[in-house]
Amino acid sequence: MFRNQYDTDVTTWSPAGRLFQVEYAMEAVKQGSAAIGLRSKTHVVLACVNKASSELSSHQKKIFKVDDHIGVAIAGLTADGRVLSRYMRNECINYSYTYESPLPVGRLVVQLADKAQVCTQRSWKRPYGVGLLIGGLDESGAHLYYNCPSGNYFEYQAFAIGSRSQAAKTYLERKFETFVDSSRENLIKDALFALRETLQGEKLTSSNCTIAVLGIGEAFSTLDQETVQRLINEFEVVGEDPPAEASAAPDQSDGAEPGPAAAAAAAAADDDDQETPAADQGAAPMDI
């Protein structure tokens, strides 16, 4: 499975100057289940999707909370994702007890980039294969972070990652200019309309999704179930169900043929069944 000798070691450089063990790991993290972030002069939000390796499991928690200023997304390996938060956690901890502040978010994030750097200038370490969005409140205001496994971090008003992250993006970036002065509601609603981008066909409900919230004078927490299916209900977000019940029922009782429209709807009701599988199929183990 190696692409050459050159990506044997994660120190060794290939003739165009490439670390490929570091692309692999930024290749882990498109893989993972989509994680989106989005910001306002206020708020922050984070929405994940949930996804079971089988249908006998449940999915892994994508979403963690390290301080009640910031919190973390993740797509790619959760393990790996598990430790960094908890290094986060840890920092936070410490600076917390030595200067009875808050840590900032930037601090933060730069730290945990040169924790990611060490990984790829040793021979015996490997590239931490997870992405993480991290959202933060502190004294400059509400800030949203990506940070890649190459030890890169790039701040955003709003992103997405892992896998079909692309559809997301998409929407983001047409909505973007209105992140600014948007209400936490309206966030919540983009979160969610981006969230279900990623799905591509499938239903969004509360069981497939988590959305976690952090503002001014609101510590970060997760949404609970129930919340997340009123606010998809109350915005709309799940999308039509195509009316092949109630259109099959006059053209039964007429006897009539049905009309183009119906077949029309039919056959791309057959396509969308079709395509759903062959996404799933090309889903990695660690998508979860």
The other form holds:
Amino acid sequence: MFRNQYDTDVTTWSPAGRLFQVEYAMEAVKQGSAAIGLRSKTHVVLACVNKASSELSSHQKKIFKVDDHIGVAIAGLTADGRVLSRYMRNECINYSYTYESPLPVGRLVVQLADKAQVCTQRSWKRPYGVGLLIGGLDESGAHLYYNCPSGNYFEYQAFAIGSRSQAAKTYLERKFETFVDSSRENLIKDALFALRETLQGEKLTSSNCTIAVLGIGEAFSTLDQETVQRLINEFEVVGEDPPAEASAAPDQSDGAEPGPAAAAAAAAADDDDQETPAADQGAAPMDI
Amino acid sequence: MNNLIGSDADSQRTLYPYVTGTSVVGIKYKDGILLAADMGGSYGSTLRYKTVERMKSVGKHSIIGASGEISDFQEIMRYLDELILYDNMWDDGNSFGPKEVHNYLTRVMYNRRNKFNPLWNSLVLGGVKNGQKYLGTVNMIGVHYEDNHVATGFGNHLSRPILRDEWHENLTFEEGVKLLEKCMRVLLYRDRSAVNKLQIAKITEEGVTISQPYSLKTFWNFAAFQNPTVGAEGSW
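Got the form predicted on its own; any chance of the form predicted in complex with its partner chain too?
Full complex below, order starting with the chain above.
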């Protein structure tokens, strides 16, 4: 009856000037489990929440090394994320073959964004359903970028994407001014605290998160589980008790009005049995 | 007809060079890099052209000097100008330094020799970026290396022994030019393709300067120059 007439094709405009398919793709990013990134002058830290799709399975990897100087954390369709990671690895390796120097991060990000943009302008394609936080180091220092399915990209001091990322963003917004001169250890600490904000009724442990670091004199690497657990204990990043904030911060991020897009998101999320009934929360079945 | 290498239509390769330039000599000095090359263009053994510029700047941080086929050098310059334009168009504060340009050229040279269609040159690449001096060379088959002083062609035989004896890290600009002129004078006396019209190019953190052409003082009155066949029985 009131079916959306303008969302059957990526390239079809709505009279209001929107591309619904692209917006739906952005919705897929919001439903992936959270990923955060933050940077100082010298270091970038990426962190993510790991969720298993069932009691019987392990979780999927969400942080990838692209090169010694670039790493990426993803939220959304992990399959798309892996394809894009492979693309970025290729670009880096080809660049260093030709020029014997590392590919500047900003250039890789532009190439990636251009690739995503093409998918929004071809009727036979679909946008990538993944958001990427790209951390990197080059001549001009440490950088953190966010690439989204629409082909837009932004540079950040600190950012969070994925489900309940608003809570992490609130934490980061409160503290980001201290990050520029922050030490490596303090960045990791803030990453863990920000990550905790995105958990609901769950304790932060080394088995439900991944942390990766990159900086001057330090190639990109993910921290091993023992190290992460040691840091969690050291910083006393205690988890929250389940009932305390069960209703806190439903993910109503950045003023996107709950229109048809949100309705579609709800439809996509409704067979997710592990989550609270709130429709726009939790992981989509294809992600996790 | 097709064969293993390619079809006959592809076989328009440089089988031997036509117009060539002779040695290029390059050294590091206190503030950067100095290059020297004469301006001759030989057509076989005929000294056909007298004003060939064989040193060019490449972007802000690099300079290239070429010996060998002049037309192939012009093609290389087209590649490099495109590369630098593309680099500038990013307009993001990153830029190719001499190391990147040298490596790029190495790939181009080696790739072309693998197609049995080499660019018939020996190149010297110098530059300064972020306080780092860089001097390297690459030839028509893709052999490449870095050193404190490099030379191509006859310069390898006649100049590098001098440079090994006299080069040091803290050469001033004046000392560097003097040393290069010594090398170029030996080349002028002993390399029949050399001409007495040369340029010196300088690159520092401030940028590139290529001198006006000038000549070296020579003295041909040594007995061996006056009567070269004495003591060489049977030669003309």
